[in-house]
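Next up: a single chain in structure tokens, the form predicted on its own.
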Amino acid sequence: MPDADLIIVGAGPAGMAAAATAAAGGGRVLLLDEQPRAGGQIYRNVGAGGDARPWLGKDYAAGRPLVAALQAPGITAEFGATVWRIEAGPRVVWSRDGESHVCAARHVLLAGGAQERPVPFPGWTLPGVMPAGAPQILMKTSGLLPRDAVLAGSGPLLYLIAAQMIDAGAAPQALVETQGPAMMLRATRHLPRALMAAGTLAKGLGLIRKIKAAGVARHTGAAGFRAEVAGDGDIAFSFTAGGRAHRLVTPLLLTHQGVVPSTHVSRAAGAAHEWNEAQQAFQPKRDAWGATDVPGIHVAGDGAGIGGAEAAQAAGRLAACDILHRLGRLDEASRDRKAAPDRAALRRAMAIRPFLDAAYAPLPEFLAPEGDTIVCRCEEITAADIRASVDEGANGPRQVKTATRAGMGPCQGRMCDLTVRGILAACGTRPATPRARTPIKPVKLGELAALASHQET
């Protein structure tokens, strides 16, 4: 007998919403997540200590009902659980405290969410330079505040973090934004559709007003990022904007160029993927319910394509409805009727994406860097190394990996896959989806041996 009707990998908005829906429909759910508590990145730690940090805002507090719903009968949640293999069956192999477990289910839902797009430029690996999401994690889990920081890049997350810092009494020194008037002009053709998500647009405008009212300096149309060590451990951040060169000194440089689907698990599971040109990222192919071409495996949330928390919740519930139908607990008409509100909610939430994707598109200098800029942080492989391998005949991610070791470090390509792909594309090739093999996360040989011994007995 399977361990559960449904195994959900990831306890973010999509995973939590799916778990509650499936359990309410009579399904037995096993929910696995690496973090100590449910919430994912968006609602991280919301169930513990969130009340003490009101500056995180109402949208963050909206995650509490999702976390509370996981107490429903039929849901077993395992935290600190690192999933490192998806097998046919389907079966999920996961590790905790040095011990691996194999669990089987009739269906698996991958709800691993998104990751920040790498932002490679000269000096991005220096101490004090980090993705903007990293200090936000500390703000949510420990109440630590980034002070006198510079936020650099583009995307709505920069405005949200800046507003949270302002409300917490630690306003950023400056925002250095790469989007310019030309991007905004191109994005205006998507505004009529984006008005379906007028509430989201209004929230964004409110964040920008708050940033302006706080007197935070803003530089738009920025390019040519470079970070160097300044005195006393500070970072000297140089860039151009408005036809002028600028230099800011800061103890903390936080960079961001949007988020992309986290596809390592879905790729390792064998699901087909496609290139999303607007979001400049790979995403799994799936039907209207989130089902992939691998029997028994669905994908929902930002791991299937960036849409945000509201879209992720709707997609999670849609996938759960379809899985309940496949389990024989909902007939087709009931499934479609139950899914109708979430189908409409997903359509509204996604209406703003074409506008955001066009207005905050990543710059070519980050998609395909040149020179001595490090691309693979694990192996310290530069853009020049990768371009040299292409000149010598490498025409895809596997050949680049063989020639340079880019992607062979502990992160297994999570921080460099997209940049390698960007460089290959800039050099005139059309690279295929990079492969992902198990173990998806590093596992000790002793743990593998113990698992093999256990399966033999």
Second form
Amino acid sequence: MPDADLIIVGAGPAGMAAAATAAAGGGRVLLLDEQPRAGGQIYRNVGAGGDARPWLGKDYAAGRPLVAALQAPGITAEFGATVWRIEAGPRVVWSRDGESHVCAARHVLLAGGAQERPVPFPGWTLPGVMPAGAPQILMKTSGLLPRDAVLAGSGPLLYLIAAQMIDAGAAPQALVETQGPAMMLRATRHLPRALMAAGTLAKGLGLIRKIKAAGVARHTGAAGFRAEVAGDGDIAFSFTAGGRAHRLVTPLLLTHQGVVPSTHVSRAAGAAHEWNEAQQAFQPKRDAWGATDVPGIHVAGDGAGIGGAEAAQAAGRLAACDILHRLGRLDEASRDRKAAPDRAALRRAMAIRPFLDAAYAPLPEFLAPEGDTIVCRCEEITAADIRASVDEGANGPRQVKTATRAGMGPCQGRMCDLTVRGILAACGTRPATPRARTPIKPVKLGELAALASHQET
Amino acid sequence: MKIASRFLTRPDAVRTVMVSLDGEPVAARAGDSVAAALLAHSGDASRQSGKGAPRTAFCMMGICFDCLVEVDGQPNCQGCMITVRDGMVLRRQRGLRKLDGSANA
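Show the other one: the form predicted in complex with its partner chain, since we just had the form predicted on its own.
Below is the entire complex, every chain and molecule, led by the chain shown above.
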């Protein structure tokens, strides 16, 4: 007998919404997440009582009911649970405290969410340079506030983090934005559709007003990022903007160029993936319900293509409806009827994406860096190393990996595979989707051995 | 020279625990991750890479592995995924680890 009707990997908005819907429909759900609590990154720690942290805002607090709904009978949630393999069956192999477990289910929903796009430039490995989402996680989990930071890059998350820092009394010293007038002009043709999500647009404008009112210095059209060590361990951040060279000294340079789907789990599960040109990222191919081409495996949320928390919840519920239907708990007409409001919500939430994708597109210098910029942080492989391997005949991610070791470190390419792809594309190749293989997170040999002996008995 | 933390710590009522970092006692907020505690403690590197470059916690969400640290004798632990405990013994790693956990001199 399977351990559950549905195993959900990831307890963010998509996974939590799917769990509640599947359980309400009579399904037995096993929900796995690597973090200590439900919420995903967007609602991280929202369920922990005591500290309200009002500066994180209303949209953050909106995660509370999703977390609370996981108390429903029919949902078993395991935290600190690192999934490292999805196999046929489907079965999910996960690790906690040095011990691995194998769980079988009729269906698996991958809801692994997003990660920040790597932003490689000279000096991005120095202590004092972080992705902007990292201090936001610290603000949610630790009450640590960035000190006199510089926010640099583009995207809606950058504005949100700036506003949260201002409300928390830790305003950034400057906001250095990479988008320029040409990108905004290209984005305007998507505005009529974006008006379907007028509420989201209004929120964004509100954040920008708050940043202006706080007197944060702003630069736009910035490029040519470079970080060096200044005195006292500070970072000297240089860039160009408005035809001039600038230099800012800060303890903490926080960069951001949007988020991309976390696809290691779906790639290692064997699902077909495609390149999303507008979002400059790989995403699993899926049907309107989130079903992949691998039997028994659905995907939902930002891990299937970036749409944000509201889209993720809707997609999670749609996948859960389809899975209930496949379990024989919901006939086709009921499934379609039940799904209608979520399908409309998903359409509304996605309406703003083409505008955001165009207005806050990542800069070419981050997609395909040159020179001694480190691309693979683990193995310390530079853009020049990767370009040299392409010159010597490498024409895809596997050859680059074999030639340079880029992607062979413990992060398994999470911090470099998009950049390797960008360099390959800039060099005129048509790079394939990089492979991700079991174990998708490091597991000790002893843990593997213990699992093998357990399976033999 | 110790570099000042790049973060401000909000004063609040959370209990502190004591850990040690390379033998030095360090106060940490109960419930914080090891990586958060190290970032609150100082702005220094929390490890050196295989080529000797300074690194510290980066993504804070378990994907980049830049926060690797020795915890209670276990090398290569992800500091951002482990909660601090009273009496925890932390050591910065200089260079990569060998299979037996020792430094790859």
